[in-house]
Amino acid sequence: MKNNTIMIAGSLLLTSILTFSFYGIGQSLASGNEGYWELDDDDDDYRHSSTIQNPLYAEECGSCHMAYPAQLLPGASWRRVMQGLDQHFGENAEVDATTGQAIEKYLLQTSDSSSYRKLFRNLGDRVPLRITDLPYFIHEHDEIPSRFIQANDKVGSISQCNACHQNAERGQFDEDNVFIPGFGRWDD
């Protein structure tokens, strides 16, 4: 008898958690959030190297601010940031038509060409400008304190990479190697 009650015991609880675990996934399937599923924090796709293979757009791009690796935007994404360089986030970053249609054009080939793809699940429509407007840039980030990061004089924005990813040049965003100036290793 008291063999029979622990089986009984053991089934409930098992079922118990079979069902929130399948509620859930159900939920955040249906919220949208399945790209977040299929891109966790140990994909190889997000973590591998893809350094700066255009010198025209790393010194072009890279002499205000971090030439960030092409593939962490959509070639739409890219191809709006090009045909507003007059406006570029409050700055003229004009540059003339050729050196723009070689850098667009480096731009679109590597942006469509990335593993990285993973990156855009759940924008739908929308064509950032912005690589902090991504959802999963959004999710990965959102924990982190306002103080580390725009309160910070030695980081001062979320668009910083090269702050706290040392390797974010190369395309290596890999959180067990985030650290924070004046704060030390980020451990989420």
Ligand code: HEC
The other form holds:
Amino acid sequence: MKNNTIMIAGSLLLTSILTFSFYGIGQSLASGNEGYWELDDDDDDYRHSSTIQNPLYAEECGSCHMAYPAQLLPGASWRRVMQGLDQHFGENAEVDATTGQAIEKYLLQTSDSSSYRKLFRNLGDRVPLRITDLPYFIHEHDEIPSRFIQANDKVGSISQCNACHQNAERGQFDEDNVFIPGFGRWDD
Ligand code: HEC
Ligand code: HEC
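Here we have the form predicted alone; I need the corresponding form predicted together with this ligand.
Every chain and every other molecule in the complex is listed next, the one we just looked at coming first.
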């Protein structure tokens, strides 16, 4: 009798440990992106610790341009982007309501938890729709001549991050990995 009680108590304990840890795994899968931005010592090198992207996001938002890492815009901007998908920079990028909610949730969670804060410098209260409208972004790119961008048919637009930043999909934008197609490595 005494042994039985101990066994039942033991298996209950085991069950709850298992349930709890499966719940934990479920949670991390649900959040889809366990990564975070790391700033190394000189504060100039940004790495995303994870290449895992949310598959739904990658599929719905990665066909016309790369699926921009959520860390590149503040949450308020993502909300605006998601609200205007029927008129999305001259395209219709609408998704159904359930898909839209899931993507927005992913973007907001990821942006809030691990934003690339340096990019949001001098932004104030503005809520830009574009990464390329962030003051820090403009400051970093304003010396690139247009023959490297618009007049370069391998790039076409400054919004095509991955044309020049070889590790953009992994959230890496450090200056050492910039290669301008048709021109070569960026050296300044
Ligand atoms: C049908 C094509 C298409 C789809 C699908 C699409 N986009 Fe876009 N997106 C565009 C175009 C076109 C631009 C403007 C690019 C340019 O100016 O070169 C753009 C630009 C953007 C920008 C601003 C980039 C910058 O310049 O900083 C963001 C952010 C963005 N899209 C997010 C999304 C999200 C989120 C989704 C999925 C819900 C999505 N896009 C799906 C066509 C699309
Ligand atoms: C035409 C090529 C090109 C495109 C397209 C481009 N970039 Fe850049 N980017 C550069 C160059 C060149 C630099 C380095 C500028 C310098 O030397 O100061 C840079 C610098 C940066 C930096 C600063 C890195 C650091 O070490 O401080 C960030 C962040 C960045 N880009 C993000 C982006 C994002 C996000 C996009 C897309 C929305 C993008 N870039 C599109 C060429 C490009």
